[in-house]
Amino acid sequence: MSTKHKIDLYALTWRLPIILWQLIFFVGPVVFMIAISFFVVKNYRMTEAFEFVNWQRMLTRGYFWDSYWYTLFIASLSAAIAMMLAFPAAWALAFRASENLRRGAVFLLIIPFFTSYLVRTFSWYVILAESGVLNAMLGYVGLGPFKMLNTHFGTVVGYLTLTLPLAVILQTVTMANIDKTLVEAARNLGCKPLATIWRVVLPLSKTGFVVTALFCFILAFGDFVAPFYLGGSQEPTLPILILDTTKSGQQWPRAAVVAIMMMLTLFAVAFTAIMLAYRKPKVAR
């Protein structure tokens, strides 16, 4: 056997491991799922079929789309809303502050991590309720009470408590590996803070930023604590429709389009954003 032939066998024996793992707890599991999308229900079970009328019902059907849009929205809004108010703090730990001083921060912002995000979720239960904390404040100077329970501000509040400390750590660990000199010399040749930002220190950050603005959407797109327990669920978004269909009937083949449906926006999604985070800059000639 050529040395070629024991290399290649080596590198298998050691991808082996992460090869099975994909296969038995993500490629088995999606394959399973786009086969009972052609089930049907009869009587409350579902029999083994290749019938198109799951997709045809659901994909037809306006509070799908309706439900789809809106995630889509509420996703989006919030993981720009996450990275807007990340920056700020990321941009003070990354240039101002010390190693030690970072290093404490990151920590700090990973503890809340250790506690539930459900019971995290909860907890604002106590602070937006109209006879809560916030609304108790915001008397104090002759306002309100507002209605922040059960809206989408409620939904928003709730994934920015799942995003906002993973985008300060990640913007911040970004910027961190930032070579200071060029700002420093963008600084000495009269461009002003708000210029050293946007033609220094963002295009040097775009694929960290691009990837912390993909992760954030990802967990907003998915998650369903958030629009059920703080957004009511006043309009529904795809996680909690999931729930309503199954609970319609044992629907699980219309709920697996769903599933199928927000995957496949996820995927495209997700390689759009790798396309552009690293995308090189076209050289002028």
Second form
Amino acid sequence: MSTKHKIDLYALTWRLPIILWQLIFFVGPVVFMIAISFFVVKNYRMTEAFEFVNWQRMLTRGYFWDSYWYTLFIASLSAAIAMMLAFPAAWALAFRASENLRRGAVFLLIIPFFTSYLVRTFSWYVILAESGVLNAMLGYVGLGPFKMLNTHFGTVVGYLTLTLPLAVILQTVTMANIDKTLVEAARNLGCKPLATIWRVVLPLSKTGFVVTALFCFILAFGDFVAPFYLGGSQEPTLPILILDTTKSGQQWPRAAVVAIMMMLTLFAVAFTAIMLAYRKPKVAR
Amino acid sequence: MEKSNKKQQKHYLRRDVLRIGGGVVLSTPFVGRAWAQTTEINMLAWYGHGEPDMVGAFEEANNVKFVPKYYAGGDNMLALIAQSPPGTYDIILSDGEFVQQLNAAGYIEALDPNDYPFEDMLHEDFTKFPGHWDGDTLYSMILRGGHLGVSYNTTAMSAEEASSYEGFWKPELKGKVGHFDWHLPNLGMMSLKNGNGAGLWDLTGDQWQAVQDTTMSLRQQVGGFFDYGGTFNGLKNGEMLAMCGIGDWITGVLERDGAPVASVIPKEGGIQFTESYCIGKGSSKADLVKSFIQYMLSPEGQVKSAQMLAYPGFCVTKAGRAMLQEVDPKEAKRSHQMDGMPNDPIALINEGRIHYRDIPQQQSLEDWNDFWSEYKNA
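Would you mind generating the form predicted together with the partner chain now that we have the form predicted on its own?
Let us now look at the entire complex, which starts with that chain.
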């Protein structure tokens, strides 16, 4: 019997736009970026070439690796903080709130995305400055002033501005889909509240939680605004290094090297996370 | 009968269409001419130079419209030109030290010195400004300048402390010293602090190493690296109490708003940025651009430049300075553009305390930039 695969034209027609979109706006630019990483700059003009000089130069510079590890660390830290801060709110919305309240809360969480991220970031100046609102409040109880702008703390606050609402929404949606009878069964069988979360809720939410953490990490890892405006560019993250590299001598090929390293890192992290998310639990024999 | 009426209606309709259509076609050249009356001048400049406070009056008087493309830094400017077809930019505002490179790459037209008021310059250096001439051929016309030194919050530093770059190392300023995020002026200042004086850009290997060491020793004091907006905000909200790499071009704007900030030229010397106009190679509007440059060098244009909202710069012509003193004595006084004032920019040049900004002579810009990245990561 012939197993010849017939092309389903109908299905292909519907898939074609997204395939074309990905080819034109993702694969094409990535291929171009890889290509220009081998170009050279002469008299501020990129010249076609196939040389490894940009790779060699960037990967042997200490400051590149300092920025790399710092970016990896601060993005991971902010993703972890976002996940932890989001959990209580998401748990309450998923298990304690009424359907209407949950819908209203999710809507409110979407509202910050209506305004520009840059504007939201700049608004932190008023709150975090040494003469700002937060320090003024702390001053009333005899604390501070604390330096919060132009610090790692400022950077993380900026990242959370970007990721926390998203983390709450995704965690809420994940936990809202858990079969509540399983949670009730655990409680009826004598499982304490924290143990219920640890042994029932979290395992059932694993995939959604990993994907949420991955989103938070990706957004923070590639963000330029928070470390530049709230972190004072010290230490510079990889997106800042890309800007610095293009600013001086118009070294787009070297900036492409940094960008490719960022993409490779994101691929590795995303691949590991997805593997982790969909790994089947070991069944006890 | 009815049929013939319908035919007639159709006939009229067809005639109407033909009449209106013909009218539209025939009037097209007039519409085109009406549009063409406003000439667009493409400008490549630092932010602010193409804004209404600078070009509005000229636009109105000459029925032109400036279309500015803004850049940040000479490298960025060169790259934008290199990536554009010849004739894209009619007028280019360049930092003085980059004019030579613009000329070497063939991006700018020669100018006729007789078109410009060289006899009215406030300082003889401005008549034969380094890099603006190639032999006897003029390529760029100086517009204005500004001096970079120690910028500080007057409530946190005394004028005496600010009179030396040493002030940046004041223990009370730990975490409160900011950098304008561009290696050239910052490392230039560190070079001046090391006593390199007029040779600040021409560093031997040992001198360059010493400049790096001095810079690194400042790192513990540093609270951040900022662009224009960040520098502005940092000084305004008191997050930064001293700033390296800038001068009156930023503190002047804040000072006008009453902020307690100032810039001084320390005893080790200061750096001058110089902004100059060039006519883009292949521009079809060279005559208009020439008129605009002449206008900006007229007393009226010089006053506009000194009062520029984005960032101030000092006048380079005597008539411009005199008019500024007459129409805006407050700004003339604030920017020390009065004869006899201790920080008069022209007097500072005469005293030999000012060095024109340049690019490194014995190292490459890449070397300086690489070190700057290392410094930021330290």
